[in-house]
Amino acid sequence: MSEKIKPIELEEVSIRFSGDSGDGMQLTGTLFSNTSALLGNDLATFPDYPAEIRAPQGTVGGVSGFQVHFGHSKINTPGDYVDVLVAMNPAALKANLRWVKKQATVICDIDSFDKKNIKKAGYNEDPFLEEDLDGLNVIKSPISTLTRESIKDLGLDNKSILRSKNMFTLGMVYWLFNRPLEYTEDFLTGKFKKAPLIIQANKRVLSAGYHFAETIEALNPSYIVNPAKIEKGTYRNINGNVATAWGLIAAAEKAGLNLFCGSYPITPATDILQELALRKEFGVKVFQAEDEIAGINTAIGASFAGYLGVTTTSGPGLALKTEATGLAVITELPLVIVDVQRGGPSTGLPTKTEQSDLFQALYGRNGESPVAVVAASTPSNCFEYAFQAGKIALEHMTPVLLLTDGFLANGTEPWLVPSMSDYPDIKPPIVKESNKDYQPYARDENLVREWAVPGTKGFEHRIGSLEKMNITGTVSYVPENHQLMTDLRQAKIDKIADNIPKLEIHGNKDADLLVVGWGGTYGHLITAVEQLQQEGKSIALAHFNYINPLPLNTAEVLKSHKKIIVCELNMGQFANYLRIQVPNINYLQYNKVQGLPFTVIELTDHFNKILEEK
C-alpha cells in the first residue's frame, strides 16, 4: 500500500453519477449530496433520466445520470463540467464524456465493459481506445466483482447482490472527498429496517468501497472541500416539487382555508401530487383526476366551495387544462395552476427541461382570458413563489399560473427553513354577513369580487361560464356590458402589479450590458454575470419572477441600459413579450432548445462578444 499523501482543499467540486437506470445513480447521487449539505457544503443538483420508461439497458438512450455541484461557497449551478464522472457501463461512458473537465477522474466499472455492452452502447471494440481520454485519471474497477465477493456470504441471489453495486461506487467517492459513511449508514438503517440482510449487504458495500479506493494509488491523493459560511438555522435539502407543494401549504395555512389539489400525474409535475397527498395533517385534500380536465375542474369546483384551488401539470396537461382555465377566469374563483415546463411539442421530452409553455401560460385560451404568470428561479424559492401564487390567486380572485420547469423540479439545493411568523397573513375577500347588499360583481378598489361560499344563508348567487351582466352576475348579452367586463377582468390583473416587489438590478443600474431573464435560468445567469462582475466588466441582470403583471418598473430599468440581451430556453417568447409590453427597445436574444440548462462557460463567451462590440 502506498503511503496516503495529504487531502488537497479544494473550493467546489462537480461529481456527475451516471449508468442504467436500474444502477441506482439518482440514489447515489442524493446520498452524497444529502451528506454534503449535512457537512455544511452548499450545493446544487441536476438529476437527468431517460425520457423512456423502461429504456433498453445498456443502451446510451437509457443513461440515467445525477450531478451534483458542492462548494465552500455559494453554488448556484450544478456545474458545466464535471471533475469526477462515475460510468458504471460503456453507455454512461459515451453519453456523458463530453461533459468532463481535461483533467478529471473517471471510475468505470470494467465488469460491465463487456462486448454486448460495448457494442449496444455504439463502440466497435474498446471504448478506452476509441475515446480521446488524453489527460484523463480513468480508474478502471471492478465493481461488480468486489460487490460480489464483499457479501458472497450473505446468501443473496445474484440480482440482489448487484443491486448493491452502486454503493461501492459511493463508499469510493465518499473515500476521495473525505466524506463520512455514517450519514448513508444511518439512512439504510432507516430505509430497510424490515429488511435487516439488506442493510447488511449495503453497509458492508459501502464500507469495502471506501476502503479500496483507500489502497489504491491511482485515487491517492484525497481531497476535501470545506463547509461553506452560511446564514444560520435549520437547512434541509429540497427540490422544487417539494418546495411547490409545501408554498401552496403555507398559503392555504396563512389564509386560514383548506388545500384542494385536483390532478392527473404527468412527468416532471407528478412528485407535487404526490408529496401533497402525504399532508393530510395539514388540511389537504387530494384528488387523482382520470385526465386532465377532470383534474382541473374539481380545483375550480372546489374553490367554489371556499378551498384554495390548485391543480399540477407539464405543457401537454396545460393545453387540456385551457377551457377550464377560461372557466376560472369568467367565474373570478381563485385557482392556482402550476405548470413544470418540459420540451416539447406533443410529448416532446418528458424529463427535459425547457421554458416554452410562456405563450401557452400567457395567450393560451379563447377569448380575452387574463391570468396572472408568476415563475420560480431556483429549487427552493418554488416555495417562495407557491406561497405568492396563491396569495394573488386568494387575494385577487383569478387564477394564477406559477411556472417552474424540470431543472428546478428535480434538482435540489440547501433551503433555510422559514418560520410562518415571516410570512403575510393572507386575507380572501370571503364576504362578511354583515353585507346584506352582496352582489356577486360587485368590486373593491383593487376591482376583486367579493367570494360568497355556496350554502351561507343570504348569500345565494348564480355564477357559470356565460358572460355575467355586471355587480348582479346574471347572464348577459349586451354588447357594451361584454367590453365592460372583459375591460375590467383586464384591469384586476393590470392592478396586482401594486402588490408585487418592484423589478430588482444586480449589478450596476447603468451598466453597459444588461442581461435578462426569467424563471429557472437565475442560478446559470447570476453565476455568468458575477463572474464577468469580477473580471471588471459593464454587465449587470435583471431577472423576472412576475411575468404578468410585470413589475411597475420594469420600463424604466430597460430603458436606462445600452444594450440588453434576454436569454431563454426557448426560441425567444419573453424576448417578444417585452417587444409588446416595452416597445421602441433593441432586445438582442440568447436562446437554447436542447432539453438542457444553460452552461456558464457558453453564456460568459456570449456576453464577452456582445461587450466588445462597438
Given for the second form:
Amino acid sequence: MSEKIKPIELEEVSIRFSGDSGDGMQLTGTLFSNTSALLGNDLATFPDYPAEIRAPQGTVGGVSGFQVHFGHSKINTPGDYVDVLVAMNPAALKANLRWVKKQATVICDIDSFDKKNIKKAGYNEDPFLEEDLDGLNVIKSPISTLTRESIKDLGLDNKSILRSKNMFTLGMVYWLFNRPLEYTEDFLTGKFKKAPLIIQANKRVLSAGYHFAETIEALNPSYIVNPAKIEKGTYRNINGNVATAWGLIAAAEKAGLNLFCGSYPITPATDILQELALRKEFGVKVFQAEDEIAGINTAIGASFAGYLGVTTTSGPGLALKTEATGLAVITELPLVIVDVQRGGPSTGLPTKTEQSDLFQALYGRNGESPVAVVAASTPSNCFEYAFQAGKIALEHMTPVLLLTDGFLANGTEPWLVPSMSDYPDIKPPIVKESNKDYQPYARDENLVREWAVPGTKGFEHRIGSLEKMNITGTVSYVPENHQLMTDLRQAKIDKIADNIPKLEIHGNKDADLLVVGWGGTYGHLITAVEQLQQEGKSIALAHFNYINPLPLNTAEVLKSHKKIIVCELNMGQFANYLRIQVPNINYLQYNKVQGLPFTVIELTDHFNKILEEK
Amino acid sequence: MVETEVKFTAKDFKSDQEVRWCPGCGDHAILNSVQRAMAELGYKHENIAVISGIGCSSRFPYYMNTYGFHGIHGRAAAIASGTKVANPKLSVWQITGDGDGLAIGGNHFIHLVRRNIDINVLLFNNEIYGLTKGQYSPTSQKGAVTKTSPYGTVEPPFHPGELVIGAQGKFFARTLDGNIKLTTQILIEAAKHQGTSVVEILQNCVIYNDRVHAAITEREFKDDRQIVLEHNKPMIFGKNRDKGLILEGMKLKIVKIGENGITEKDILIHKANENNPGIHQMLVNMRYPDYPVALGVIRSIHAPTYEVSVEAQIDKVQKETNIKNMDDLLRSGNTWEIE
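Let me have the form predicted in complex with its partner chain next, following on from the form predicted alone.
Let us now look at the entire complex, which starts with that chain.
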C-alpha cells in the first residue's frame, strides 16, 4: 500500500452514479449527497430514471442515473458534465458517456461487461475499444467479484450479495473524495434494523470498496472539496415535490384552515400527493380521485366547504382539469392547482422536464377565464411559492396555478430551514357574523368577494357555473352584466400585482444584455450569468416567479437594456407572453425542448455570441 | 346531523328564485317532495348543501333556501364528495339526471357509490336529454327513437339499480316523481341512511319524452304494474293485493295468492338489510311487462363511510405524533447544523 499523496483541493465536483434500474443508484447517490451536505458542502442533485418501472435488464432504456454536484462555493445546478461517472454495466456507459468531462474518471464494474450485457447495450464486442475514451481515467474494477469475496462467509444468497455491490462503488467514491463512512454506516444500521446480517454485509462491502480504491490508487492524488461558506443555521435536504407539499400545508396553517388535496397519480407530480397523504398530523385530507377531473372537482367542493382546496398534476392532467378550473374562476373560490411540467404534447416524455405548459396555464380554458400563475425556480423555493400560491388563492378568492417542473420536483438541495414566524399571516375573507347584508358577489377594495361557508347560519346562498348577477350572485343572462363580470374577474387578477414583490435584477440595471427566465431554469441561468459577469461582461438576469399578473415594475426593468434574450425550455411561450404584456421590445429567444435542462456551457456560449454581435 | 327544535314547513326551504322548469315537468313534484322531506327531517338550513351538475334537474339548488352549488356537467358527485369529506357534519344532497349522472358523470357515480360517502343522490331518470332538447341517454330503452337516434338506438341501457349494486352500493331506492308521499318517505330514509344513498326517481319529461313511464304510472294499471317494497313485509301487489313474488329456481316468479295452494306465507319477505345482493339485484331488474316495477327502499345495509374513516385515521395520527405544527415538521428527521 503506497502513501497517500496530499489530496488536491477542488472548488466543485460532479458525479453521476448510473446502472441498471435495480442497481440501487438512486440510494447510492442520495447517501453520497447527504454525506457531503453534512460536511458543509453546498450541492444540487438530480435523478435521471426511465419511465418504465423495470425496463429490460441491461438495456440503455433501463439505465437509472443520479447526479450530484457539490462544492466549496454556491451550487445552483446539478452540473452539466461530470468529473466522475460510475457505470455499473455497459448500458450505463453507453447512456452516460456523453455527459463526462474530458479528463473524467469512469468507474466500471468490469464483471458486468460480459458478452450478453455488451450486446444488450448495443455494443459489438468491446465497449472500451468502440468508445472514444481518450484522456479518460477508466477504472475497470471487478466490483461484483470483490463484493462476493468480501462477504462470502456470511452465508447470504447470491441475490442478496449482488444487491450490496452498490455499497462497494460508494466506498470507492468516498475514498476518491476523502469522505467519511459514518453517515452511511448509521443509515444502514437504521434501515436494516431487523436484519443484522444485511447491515454487516453492507458495511463490510462499503469498507471493502473504500480500501480497494486506496489499494489500487484509483486516483492518486485524491481530491478534497472543502465546505462552502454558507449561512449558519439548521439545514435539511429537500426536493421540489416535498417542498411543494409542505408549502401548501404551511399556507393552510397560516390561514387557520385545513387542507384538502384531491388528486390523481401522475408522473412527476405523484410525490406531492404521497407526501400530503403522509401528513395526517396536520389534518390534511387527501382524496385519491378516480380521475384528474374528480381530483379538481373534489378540491373545489372542499373549498366550497371552507378548506384550502388543492389539486396536483402534470401537463396531461392539467388539460383534463381545464373545465373545472373555469368553475373555480366563476364561483370565485380559492384553489391551488399545481402543475409539475413534463415533456409534451400528449403523454410525451413523462419523466423528463420542460416548461411547455405555460400557455396552457395562462389560457387553457373556455371563455374569458383569468387565473393567477406563479412559478417556483429552485427545488427548495417550491415551499415559498406553494405558500404564496395558497396565500393568493385564499386572499383573492381565485384559482392559482403553481408551475414547477420535473427538474425541480426531483432535484434536491440543502435548504436552510425557515421559521414559520418569518412568514406572513394569511387572511381569507371569511364573512363576519355581524355582516347583516351579506351578498355573495359584493366585493372589497381588492375586488374580492366574501366567503360564506356552509354551516354558517344566516348566509345560505347558491353559487354555480352560470354567469352571476353582479353583487347578488343570482343567475343572470343580462348582456351588460356579463361584460361587467368579465371585466371584474380580470381586474381582480390584475390587482394581485399590488401584493407581490417587485422584479429583482441580478446585475446592473443597464447591462447590455438582459437574460430573462422564469421558473425552473433559474439555477442554470444564474450560474451562466454570474460566470460571464466575473469575466467582466455586461450582462444581468431578470428571473420571474410571478407570471400572472407580472410584477408592477416589469416594463421598467425590461426597457433599460440594449438586448433582451428570453430563455426557456419551450419554443417561446414566455417570450410571446411578454410581447403581449410589454410590447415594443425586441425579444430574442433561446429555446430548448429535449426533455433536459439547459447546460451552463450552452448558455454562456450563446450569450457570448450575442454580446459580440453588433 | 343535529336536529333543530324549531318546526319547519316545506315552504321554509323555498328560495326567492322563480322556478323555471316547464309547466307539467316532473321536477316540480320532486322539488315539493324534497322540501317536505327536509321540513320533516328538521335539519337546520345552514347545514344543508344541495349540489348538482348540469341538466334540467341540476337547476335544483337555485330553488332551495339552503347552501347550494350548481356545478359543471357530470361532476356533481365529485364536488359533493369534496364538500362532504371536508365537512362531514353537512347534509349533502346531490341532484343529477340520467345524462349528468350516468353518461358524462358515470365514472364519478360508481366511485362515489363504491366509497360510500354519506351523500343523498337524487337521480332523476327520464331516459332523455331534456336541456339539449331530446337526444337519447344511457337509460333510454333500446330502440328509442330520438333526435340522435332517428332509426332507434342500437345500444342497451344502463339500469341504475344494477349499476349501484355492481359498484357495491349500500342503499338503493326507487320512486315516481308524481308520488309525493312515497318520495318524501324514501328521501327521509335516504337522508337518515349513513353512506351513499341512491334514489332513482322515475321522472317525466313532458316535452321530449312524455309518458315514458306511463305504462307503470297510469292510474288504472299502476297497482298491478308497481310493487312498493317495505322492509320485513311480504312482496305483495295488485289492485286486490292478491299477487306476490316467490323464488322459483334462480328466478323471481309472480304468483296469485289463493291459487295452486299459494298462501301469503309463501310470499317472499323483503329484507332491505340483507347483505347478499342476489334478491336485490333481481328486484331492481324487474321490468314491465314481465314483472311489476319495484318501488321503495330496495337495499339498505350498514357499512363504514369514507369520511368517518378518514377522520378516524387523522385523529389516530394526531394523538400519536410529536409533530404539532409546520416548525416541528421542518426540524424533524434528517437535519444538520452549519455553525
